[in-house]
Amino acid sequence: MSTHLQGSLFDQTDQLRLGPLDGLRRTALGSGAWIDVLPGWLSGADALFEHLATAVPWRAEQRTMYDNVVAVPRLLAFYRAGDALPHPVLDEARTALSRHYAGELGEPFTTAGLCYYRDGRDSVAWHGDRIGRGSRQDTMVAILSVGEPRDLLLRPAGGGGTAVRRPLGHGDLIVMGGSCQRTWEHCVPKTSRATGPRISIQFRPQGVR
């Protein structure tokens, strides 16, 4: 599989290397729902994607809409609770950010799902993390991002309002916390700008989806 990754001009390492997570910024966004964004938390993080693209067993998946059979625009990758992660320092960091949110969570991150985007064409549409408990309970999803910064956009679930837009890639950390699954819904737009590969691994508690 082809990447065509341009490397970030700020991480110019191939050591793996999480740093600390009191660099967390909050900002509360309404309804008990928040995000913490931390930028560059792994370093050398285009070796992580260049790894993960080519090790990952990738799926395409389908899906039906208004009658029609259409591809879901990303590859994906689900790694159950108990399952080995593709590299060690996702080990790391899920590690991390259980010990990072214990008193506030209340529970481990024990999940990992990974979503390839391959261009500006593939994309996620409005959506909350409301499979399971996250439909009814507070929860946390923690996003880490390695390739080609992509926007992630969150609105008021419903819509209304003024979108919030954080650009994510380059090893950069998003956390979901609060209401934001229930009270608010987040996508990845597709875009016309020429954009390169990048690939979110998502920690969730188990449970939730």
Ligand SMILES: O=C(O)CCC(=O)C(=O)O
The other form holds:
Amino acid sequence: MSTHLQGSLFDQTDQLRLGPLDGLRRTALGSGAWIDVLPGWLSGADALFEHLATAVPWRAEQRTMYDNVVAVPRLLAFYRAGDALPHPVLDEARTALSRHYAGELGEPFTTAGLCYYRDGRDSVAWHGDRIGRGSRQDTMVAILSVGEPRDLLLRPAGGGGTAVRRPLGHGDLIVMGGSCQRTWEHCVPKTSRATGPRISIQFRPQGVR
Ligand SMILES: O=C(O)CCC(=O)C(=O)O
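Let me have the form predicted together with the ligand next, following on from the form predicted on its own.
Now the complete complex, all chains and molecules, led by this one.
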């Protein structure tokens, strides 16, 4: 796959390295939902981006919308608990997140969902991760973003209220926690700006999807 990532424009260093998690900053969203954000958690992420873009078996999906079958506007891959992840730094990231949140989450992050947004036309619509336990229990979803910056928007479930906008750049981490998957929803909207590719890596506990 051609990746078109303007790598040198993103990274200040070639060394792939996760920073400490103690810089995470929490924002309470309301209704028991919160987000933790850590810009630049992963440095030297150009090589990771290139590796994931070419080595992951990306899947194009389709869905039915009214009477039509339409392409899902992003490429996907999913690694179940126990599957080998496509790069060792993702194992490191998952282990570090599991350790950091052990007390609060009470279980490790196990699965990794990967999404490839090829350009600004790729997107994901408003949703909560409610397939499984996220529909009835507090949980956490941690997202590491690499490549072109894209906005993640959050709003109270069902719409209404003011949306919160979080730009996610190369190497940035966001963790959605508490009731966020039930009481809030999130999306990555399309953009008409000239936008290169982005890969999102989501770590979830078992049974959350
Ligand atoms: O692209 C992202 O970071 C968000 C992905 C997401 O919300 C999902 O796949 O459920």
